[in-house]
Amino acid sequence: MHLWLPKAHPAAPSNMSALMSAVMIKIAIYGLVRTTFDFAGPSSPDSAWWGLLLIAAGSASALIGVLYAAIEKDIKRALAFSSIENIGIIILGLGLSVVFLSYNLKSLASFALLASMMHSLNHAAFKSLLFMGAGSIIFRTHTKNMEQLGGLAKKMPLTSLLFLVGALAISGLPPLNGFVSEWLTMQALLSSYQVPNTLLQISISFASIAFALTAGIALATFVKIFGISFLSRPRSVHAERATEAPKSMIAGMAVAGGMCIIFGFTPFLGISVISSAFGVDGSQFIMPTSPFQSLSAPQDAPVTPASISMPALGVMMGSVAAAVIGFIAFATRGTKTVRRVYSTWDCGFGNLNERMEYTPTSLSQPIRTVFKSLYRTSTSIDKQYFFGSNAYFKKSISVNSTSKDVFEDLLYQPLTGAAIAFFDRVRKMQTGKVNAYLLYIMIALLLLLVLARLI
């Protein structure tokens, strides 16, 4: 529901993007954690409303801010979308957090923190990769268009396989970092069949089908940025003629790279910072007082961090692709073969094209239309034709599609316009003069002995 974000991102050096997305919006997470824990002290029933707007918030935040990603064109507006989405992802297990503990259900308190908080360490290693992948691309290219790019695996190749890496991270695919804090989220919201409430059962339940939308969606989108900024043929000039980044540049995204694939393949590594974060012991997360309380106690506690083996999973999904190797080996085996070159399917033009290719808009054009009251779309279209207006000889068809922010026009603007209406009236009173001023104080005393009177 914010505006800055996405205003703020593609204004800000790319560096300053990856700080400001994987620190500086953390802090409000950090305060809420500080907030919720310390001071408030969520231990009864009574608590569990505030547990369930988080819920809500978070996976509105999540669900509506990937959805906006999964349309945009530029680049760094695109990532500050996603930047909203994985927000939502942790707000949503701190709110099962504060669910489970209202209800005293400690160890699964804990387990739905661990989640919401190895999302937020993840995504500060994911998200700065990505925000310094699209610096390096701006640096080449000079672009944050979408539409201008293409074909850059060629031409920017660590560039676009240290991408690779951000993006299969954000899209919780294993045996990436994201895929384990999405894990544990998504375990958390199948334990809170545990809540002895019907009404919070039934809410949570929302939440995760949210989440799973959440997820598909932004698999959709990275599968657009990746494919439209890397793949195909360059769609113009800046792309055709651009080189591989610095080493510097390189070197940046190489260790948030380097963070995403060790924080998978060894997500304990993840537990012990958050452990000592929260000064807990992390081979037993035992503490009287925090909501880490018992994470193993077998009660309410289903699952644990001790379940995930990122290795165990790199070890069967390559012994299922060695099955696959092994099968098409035997089943081609001595098979003589004989190989015949020949030009790509063109469809009868004879001279494929950058202009044949998928653009950032056509390839979201499904997403679109599905929640076009959302995006709150107008299409105008422009013919031009060879013979005044005879629809047989047409020149050329231009399409312009536009959306726009539900939120800006339907509560931001709104507020603001009011705002500035209710100051407008109010700045009258601001009239130079001193026995004006005397009549304010002596209006406000008499209000006050009133109001004294009455207490």
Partner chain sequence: MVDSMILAQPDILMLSSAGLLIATFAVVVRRGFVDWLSAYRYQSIVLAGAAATIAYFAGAWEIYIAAALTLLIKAIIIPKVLLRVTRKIKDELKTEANPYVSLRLSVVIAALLVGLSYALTRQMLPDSTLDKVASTYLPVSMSLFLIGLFVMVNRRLALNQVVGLLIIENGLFLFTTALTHGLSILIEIGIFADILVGVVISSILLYRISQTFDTLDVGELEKLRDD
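Having seen the form predicted alone, could you give me the form predicted together with its partner chain?
Below: the lone chain, stripped of partners and molecules.
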């Protein structure tokens, strides 16, 4: 079901896409959670297959989502693909929870559910932020194509700072909120050894690989998205003319960014929200021993629990930062260093310009090469020569590289085509002729009378 996202999101205005991405997708997940746990609550090992299915679907969609996000040139499409990735992670956590529950590992099950829900909460925060940021970019540059962006960090410093917060959070880097939920998910994955079924254990360790690969590529993806859009030289006149986004946009982003930071340092806020919404007892994973409450993996594990404390981490980073600053100041005392601004080293050729920079396509080229079988990249190189076909004097070379969505071609296109045709047929029932309408009633009556004999 992931295909409508990249198409729907970029089409909608940015504030709407933020809403769509952050909130709407959660409906489906919320629905899945509730139906899975409230109503079809698995209680026997027989229902583990459902969890395994969710795990498989989740890790596949996470991986596929992030792979496509990595090579996307359209900033909003890239964010949309990354939504698919994050939903995959959420579903993965959900699947783990189902598996644990079906083996009656209750506290692990709630732990995995907590991980999954925390991630959806966090995703709501940072993805809104990113979509709003993308919206500001588009608002100021009138382009969604990252090939034409660049250098916006200087033109839009506040936007870039906030976007960076979002990018760091979504890449799962401490001390922001994305890290918390990824940590929880990783711990849930690591706890899978308690499932007394070797096949499941091994399958889940494969899911772990997918998850880790996803995390790695996600980091690269957001380096690319942020770096290409905000850093280096503007690649087009649109980017060059950009100015800081309006205050209202900044304020919106600041709220979301604040949430990323607050939920990062105090995951307990998020946990209490989720606990109340899902009836998960989150307190069992919080160790209130120190002034800095730490999060810990379930206690029923026969090993020492793993734990992290985000507030403490924050304090540590702060004090280390202070120490580092102090030390550097101490080491450089008495020397007067000057910071000179000069053009980037150009190997002595001069005239570095934006055409020499890395583009989004070239930046992701190594990844594309590594995963070429999935992308089914087709590259066409168009060369034009000055003199006939003298290959030494090229007038221009243009490389056109397109990649296809394997799933789109093989699975979705035929399915959606059939569905649309069917719906179109159904819709035409409304012929406008009252006789036909009466006939429907007559047929409905006769069918139901026949059906009544059967049931």
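Basically, rigid core = biggest C-alpha set you can superpose within 1.5 Å across the two forms. Residue numbers count along the first chain shown, from 1. Values in this document were obtained by computation on a predicted structure and should not be read as measured data.
CA of residue 325, rigid core aligned, shift of 2 Å or more between the two forms: Comparing the forms between the two forms, which are aligned on their rigid core, residue 325 does shift its C-alpha by 2 Å or more.
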